[in-house]
Amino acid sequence: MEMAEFRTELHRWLDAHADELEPAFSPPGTLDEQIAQMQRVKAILFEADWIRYGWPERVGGLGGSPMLRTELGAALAARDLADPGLFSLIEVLAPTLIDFAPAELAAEVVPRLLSGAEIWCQGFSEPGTGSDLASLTCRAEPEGDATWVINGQKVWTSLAQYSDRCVLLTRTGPVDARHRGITAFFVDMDTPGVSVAPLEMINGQHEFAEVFFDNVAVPADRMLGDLHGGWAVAMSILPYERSSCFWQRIAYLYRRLEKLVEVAPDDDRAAEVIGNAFVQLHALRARSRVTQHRLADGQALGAETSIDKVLVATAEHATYDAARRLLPGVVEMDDSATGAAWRSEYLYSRAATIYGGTAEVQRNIIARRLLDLGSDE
């Protein structure tokens, strides 16, 4: 299906099923409510086939450009039907399984993720490693030919307490081998020895968690990619995280700016503040559109996506800074449902310069790899 037809038919269907898809709670809702809503919406979309467009037929999809599924995510975000940050985990993890898992395993589990039957998480970050992913220490050791045993800890693992599976990076070589001694596994979260401790974020939600692995036995056929090939798995996520996920976030931010316009004062100061935020958003959207098309054309995405990451953090800050300036006291003291929603989102927006690679790291990448202003060493 071509994009124009897909977009028209999708929005016609969403309009017709608006009552069925509408959340049963007032925003922002609890994390439990948001997760339940997302999984319910995914199930409805899977039954109606919409969430299958853009995915390969070998994993239960209907084929077509990856931009079709990106358009779906953006439409859901713009209609407040699913939190884009939670929904976009599909884009982060499903392509990894398709590219690196045994074909039979991918065919079995990807439809379960798309249909809302399962949630997966990403076990990458560790305490003490900061943004230096290559220094991770969670270790996997072979036990015979058919099993690996994993010991260690992960942190900042989104939705781990809700997840059925984890795409996990482990150390299988010496630590000084850095990115050359890392292997990825697909771990069932109900395996004995896996324990999860949710972490409270600044907005009171428990989206992140620590995950502990204590002698966790994983079948050897759950290895993703090659032994010591985990860095390639990790890097494969980057193009989707910096393209499809951002596109959905942009749609969400546009919707928030529209809501701000509805309640902001009708004066020159408000026009300037909103106008500045709109310019940031528009610049981000223009940049992201180019990235979307490059990905759909099969081009390799690399260091240049650090520009997208800097722009999305800048636009997110600008949008919620505008809300705080034009709605005095709402973010800080308004305990109504509307005030709670603005406060929660404002506080979450402060993390935009940290998650997915800090702004400092992204600017270093831009300076060194794109502007040739020094080596990475």
Given for the second form:
Amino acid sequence: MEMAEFRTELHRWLDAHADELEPAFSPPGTLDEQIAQMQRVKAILFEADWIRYGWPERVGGLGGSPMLRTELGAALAARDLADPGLFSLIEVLAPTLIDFAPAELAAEVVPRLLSGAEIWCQGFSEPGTGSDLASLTCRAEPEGDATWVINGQKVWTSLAQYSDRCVLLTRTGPVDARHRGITAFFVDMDTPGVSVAPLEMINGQHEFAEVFFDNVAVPADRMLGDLHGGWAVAMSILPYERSSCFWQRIAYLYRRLEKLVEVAPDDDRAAEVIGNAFVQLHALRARSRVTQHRLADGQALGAETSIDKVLVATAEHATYDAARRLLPGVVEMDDSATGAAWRSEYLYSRAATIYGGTAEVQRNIIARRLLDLGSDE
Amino acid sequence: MMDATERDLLQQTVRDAFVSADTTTSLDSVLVDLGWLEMLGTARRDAVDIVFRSLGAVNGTSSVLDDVVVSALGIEPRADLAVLLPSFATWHAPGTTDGTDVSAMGVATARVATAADLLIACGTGAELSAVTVPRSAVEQRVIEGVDPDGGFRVVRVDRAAIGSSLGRCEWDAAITWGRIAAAHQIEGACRSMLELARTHALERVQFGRVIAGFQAVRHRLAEALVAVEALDATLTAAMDEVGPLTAALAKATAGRTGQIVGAHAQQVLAGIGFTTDHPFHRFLKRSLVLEGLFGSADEIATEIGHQLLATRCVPTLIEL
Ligand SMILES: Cc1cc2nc3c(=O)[nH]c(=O)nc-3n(C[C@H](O)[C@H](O)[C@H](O)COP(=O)(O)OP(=O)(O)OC[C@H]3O[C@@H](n4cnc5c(N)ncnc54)[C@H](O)[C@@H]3O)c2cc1C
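Following the display of the form predicted on its own, present the structure of the form predicted in complex with the partner chain.
Below: every chain and molecule of the assembly, starting with the one above.
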């Protein structure tokens, strides 16, 4: 289907099914409520085929440009039907399975992710390993030919306690082999020895968790990519994370700014604050569109997506800073549902410069790879 | 539309012309010989994009902005027709008329010094009309200001008799294209400022190493590149869908980008960039002036903010 037709038809369908899709709770809702809503929406969209566009047929998709699924995610975010942060985990994890899992495994599990039957998580960060991902130490050792045994810990793993599976990075070579000694596995979270301890985030939600691996036996055919080839798996996520996920986030931020515009006073100060936030959002959206089209045209996305990442993070901060400035006391003192929603989102927005590679790490990449400034060591 | 080869050729020719031209007039006439006036009719987007980016990149001074504004008004541009631009940091039509006489206040490029006529848009709202007055009716003074090389003049017309009436005009279109042109020029200037700072960072040695090795320096240059690329994308969006709002957003982004890149490049260049021996200062000064032309970043943002508050909605403008 062509994009223009898809967009028109999709919005017509979403309008017609608005009652059925609408959350049963008033925002922000608990995380349990948000997740139940997301899975329910995915199930309806799978049944009606919408969530299958843009995914390859061999994993239950209906084919077409990946931009179709990006458009869907953005439509859901703009209508507040699913939290884009949670929803876009599909974009982060499904392409990894499609590109690196054995074909039968991908064909079996990707439809389960799309249809809301499952949730997956991304186990990369560790207590000692954040920005410097290549230093990770959670170990996988071979046991016979058919099994790997995993020991170690992950941290800040989003949705771990809700997850059925985990895309896990493990150390299979010596630590000083750095990124050359890492292997990725697709681990069932109900495997004996996996335990999850949710962490309370700054906004009071328990969106991420610590995950412990104590002699967890994983079949060898659950290896993603090659032995010691985990770095390629990890890096392959970036193009999707930096294109479709961002487009969804941007749709969400436009809606947030609109919510602010609906209630802000109509004076010069508000106009300046809102205007400046809008100028940033527009520049971000313009940039992100260029990136999406490059990806859709088959170009390899690389270091230049660090620019998109910096812009997203800066615009997200600007949007919520605008809200905090123009709605005095709402973030700090307002105990109504509206206040709780702004508060939770405001606090969460600060993560934009932290996850997915911190703002500083992005600037390092831009300096080295795009400006060719040489090494900083 | 031009194809890639035509674009490259135009770009190279324009840059060479800018480098070899020593006076404004010769630069403008080189462009006219290249077919600039015809290009404005047949391939305005490409022509404006390439010419103004190059103008910014080499810090050239030219009066071709007049042709862009005149043709956006739906009037045939001529090398001897200057146009009155709004005063610094404003964007309303600069003139008023009672149908016989015209009075106006604004700025103009150097062309006003030699042109036969000055075009003035008069009125407010939908009631705009375009008139000309002969140069003899124009009081003008060269603006020294921060950028004496910019060639701008402050212009006053005091109850002069209308030379010719050109009928109703769309001032919005003039502002739209003026902003697009100025934003391209700022992008060119920003890329040059960034490149000057980058080159300096790779050559300057302090504490026994090139300063490009210091993370504080690297991050400033990275921030500057982020700003320039964001501006580039807003210009692409503005050219895809030319309109008052996309152009306003691009111009606001350009103004902000000039501030960001100017500040970071200046800090990295430090002492050497503080001298007039180094070319940096010219770009910085020109970008200060260009930011004010047709409205500064803050003024345009405030104007847009008022529009959003009036409609209580935030338009997405760009789709996949
Ligand atoms: C809401 C949220 C959700 C997350 N979800 C997941 C998830 O699902 N899965 C997962 O694996 N991880 C997840 N993370 C973890 C995230 O990826 C890490 O927090 C991130 O990579 C940064 O690592 P760190 O927190 O250890 O910070 P550190 O790397 O310790 O950095 C601390 C500070 O030092 C700076 N710094 C570090 N190195 C450099 C350098 N070379 N140059 C300059 N400055 C530097 C950083 O920018 C930062 O300001 C999540 C985090 C958050 C906040």
